[in-house]
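Only one chain comes next, encoded as structure tokens, the form predicted alone.
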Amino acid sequence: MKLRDTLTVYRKELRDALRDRRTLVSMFLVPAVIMPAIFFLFGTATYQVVKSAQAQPPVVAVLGGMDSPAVKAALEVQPGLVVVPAPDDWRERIAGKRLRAVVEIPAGFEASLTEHAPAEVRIYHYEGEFKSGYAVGELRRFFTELRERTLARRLEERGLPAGFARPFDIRTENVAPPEKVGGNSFGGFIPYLLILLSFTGVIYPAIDLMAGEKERGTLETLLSSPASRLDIVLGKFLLVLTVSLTTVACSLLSMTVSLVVGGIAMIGSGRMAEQLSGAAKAGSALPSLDPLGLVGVVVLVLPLAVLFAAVALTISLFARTQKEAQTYLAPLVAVVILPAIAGVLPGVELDSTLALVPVLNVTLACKELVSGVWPWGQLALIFGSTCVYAGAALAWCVRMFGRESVLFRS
């Protein structure tokens, strides 16, 4: 191996990917404008849905209520609600969404409440779906403010106080710092956007400088150059790495710059400031991540991105075109996603076993790192363990690249 070879085989093939246009958009317009545009439109519209949803009270039915024209009354002017009979295929009509909810008041209602028979009212809605939801939170809030006052009416009638039929209230408070409520709230999405940036930022370069090589026939002109086989493909290696870290590099800023003009727009109408009232109110801040820990999941997301690079680029050393090593390696996106995706799940926690599994322990790590907890042995074991990986992964791609079998593929 010479340095000096496998740097000039990287720079030339920098140049070449910083020629090509599709080269230069996965690498800076996708993580650095399309993903936090993505992302903004996105919660944008669902925002504003939303919040259009919650400007149009929900249409609800009653069923019954005959006997009981004062909560049937009290019901209809509920400003939160239109309160229309029930029709007869109101079953129908929730299911087609054209009805939110029905609430069925029993025979005798009220004079249940008076004579302090029990009673049960019904509600039927369309579970899951968002208007139907926010229509039985609604007239659950109604007939439990009824129900409260009800009962205050009961103990007072009969001398009782008002805390006679509630002996102790029951109150939550967090005590867990800003960082882990951040870091818990937030951390599996970082490193998942990360792992699947660094991921698919290498499959384009990989695929072009393998088996687009191949198809172009260029590949046998870099061979017969003075450069050993080692020199070319660790040259090669550099560049899909350098593109990986560069996606990596960009979206990161991008994420900071998108976090800053949104808390900036934020104070600016005035919603952060009910945030900040908010959360001093009930004595607790508003969520945060820690800074030193974004550091420390770069450090991590460094040998994985090896990893990737050295698995696709050998991938795609061993198909014959391009369309052949985009089938090979598409199915990779979900191996690689899958594992992410369950580091994000609740009861998954870091220990010894789980440090050993790629992709995985990353995304655990990550996790309690932006909380600011640093398990020392176990960010070790996942950051060498990585390594280890990673150096296969390269060795493999090094050991295939020198054979002719692969190669010339047929």
Contents of the next structure:
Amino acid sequence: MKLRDTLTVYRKELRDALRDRRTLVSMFLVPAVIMPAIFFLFGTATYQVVKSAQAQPPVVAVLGGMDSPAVKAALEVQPGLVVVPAPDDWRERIAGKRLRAVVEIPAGFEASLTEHAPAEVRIYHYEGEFKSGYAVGELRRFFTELRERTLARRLEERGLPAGFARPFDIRTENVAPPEKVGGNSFGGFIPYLLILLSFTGVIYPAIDLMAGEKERGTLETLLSSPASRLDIVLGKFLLVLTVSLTTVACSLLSMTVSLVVGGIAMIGSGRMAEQLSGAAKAGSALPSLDPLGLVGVVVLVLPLAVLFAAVALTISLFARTQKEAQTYLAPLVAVVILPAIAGVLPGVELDSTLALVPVLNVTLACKELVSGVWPWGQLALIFGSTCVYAGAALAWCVRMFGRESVLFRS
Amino acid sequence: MIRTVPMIEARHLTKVFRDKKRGEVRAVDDVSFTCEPGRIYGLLGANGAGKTTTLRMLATLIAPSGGEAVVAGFGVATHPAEVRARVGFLAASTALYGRLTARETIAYFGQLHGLDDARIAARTAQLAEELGMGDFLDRRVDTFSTGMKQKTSIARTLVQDPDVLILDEPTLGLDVMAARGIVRFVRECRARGKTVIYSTHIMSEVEKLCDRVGIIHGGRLLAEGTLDELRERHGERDLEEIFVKVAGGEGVV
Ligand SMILES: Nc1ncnc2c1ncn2[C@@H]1O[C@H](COP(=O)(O)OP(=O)(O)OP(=O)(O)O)[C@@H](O)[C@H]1O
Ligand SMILES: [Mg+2]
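Previous: the form predicted alone; requested now: the form predicted in complex with its partner chain:
Expanding to the full complex; the earlier chain stays at the top.
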């Protein structure tokens, strides 16, 4: 191996690539557009939903309650809700999202409060619909308070202490770092994008540098030079890797810029979630990333990019034409996307077995990393195994490049 | 005549491809010939005769399945890097990098041959002068005509000033004028002492250029010698007649 020859090939391929519009697009333009777009979509969509739920209180209707005017009146002035008379087709209206929820006050409700008779307040809603859920939350809060007040009054009437009907309290408290909450939704998406872009980044140059050179007929000439096949293939590999890593770097840059420019300080603090305290739960959908974790993500993506570059180059090497190479590489996108998607699915957690599954392991680790969690043992296993796969793929690529039945397929 | 050490020597060169559809293909079968220094050896054959395969073995691109070849004093199987350093190879399907300029193309191959920048600059100037490339040297190759591309290809083949030239159908696809230019240039190379092996299916080029001719057909070298020897042996003046006779007949050597 002669480093000089490897660098000669690398420099030539770099110059060639920088003059190629398609490489430039996949290297600079795609990350520059995709990242802000994703942030914009996720950020503003979530923000809008939360904000509009607050700005425009959900419309709810009351069924019954003719003989409970006090409760009804209290409900009507309850902030955060707009109460309208129940129309006949209220069920359809809920389904049609024109009405968010309907509360049914049973007959004789107020009387039952003083008479100690059991009663049931029923809330009809649209399961899983954000605004309907919000309305249910508000209604539930109203009636819970009413129940508490009623109970307190009853206890007082009998001269019992407030703790009589409530022997103990149950409290849940989140001890995961606040970022962790975000890491499971949006945070997990960022590294996934980086992984995807590090792969899409290799496809075009890999096709161009191997199948393309074969198809155009320049490969034979290159092979007739004194440079060894090892040096040639390494030079090409380095270029593909460069394009892939540049794509990742541009994505990170573009992400940072969109964060700063967007003025949404999503990194780390989750400040937006706090501001929107009224819908704090919705805040978990907001992006929040641990910047240090992002560094860890990049470290894990490095060997993965090597793996991608080597595999794509080898596959492209087997193809006779660029079209053929595309046909081989296109399904591979799915192979990369599937574990990545499996990784962002809730419930799939990192363990020692999954730590050995290429791509999936990095995705899962990234999910932890952006949440500020560093499972060192598994990270070492993931980094190590990815390096081994990457090394094996590169060795395979070099081996195939030395094989004339592959280089001169007819 | 004093016998010189041959610059190119093929001994029982054989190449068998294992093809999925056709099974075993003997693309080159027991081919032996020699080419003295400063001579042009013509390899004449129809499509699929085995010319490219033979030349690829001489250029160490593919390994012989049998036999051996010595080029510029080195065995193709034992010292491929040394052979490649001394050979300028022009493939039939040769092409150039469209996004590089002619100068960059020549420099790239100069660097791969280990030349320093000063030497590359000097060679580029010299070759551009000889081939008449001055006005398009710094233009991108994808804007070139076929003739300009072929000149660029030849320049990059010669950048390291090789002792041996292996030219696989160098006039393929060129118009008459461009082809004549190439033929003239190859003759000039011989005048400067280069050894050339030249494959073609065009009889007139062989007649104009070659000191010795090998007629290859179905992977076998069916006839070999100087043009005069071949004419005498087959009792024909016209090379085409000789070719048809040899290729049509059975194993006439
Ligand atoms: N890599 C390969 N795998 C299988 N068969 C091959 C391969 N290369 C060449 N052949 C076969 O070997 C035979 C000789 O081919 P070759 O390319 O050497 O002929 P040629 O004389 O150069 O012909 P042409 O004038 O078409 O260039 C043909 O039958 C061809 O199909
Ligand atoms: Mg040929």
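Remember, predicted model here, so these are calculated numbers, not experimental data. Positions refer to the first chain, counted from 1. Under this definition, the rigid core comprises the largest set of C-alpha atoms superposing within 1.5 Å between the forms.
The Cα position of K236 differs by less than 2 Å between these two forms after fitting on the rigid core.
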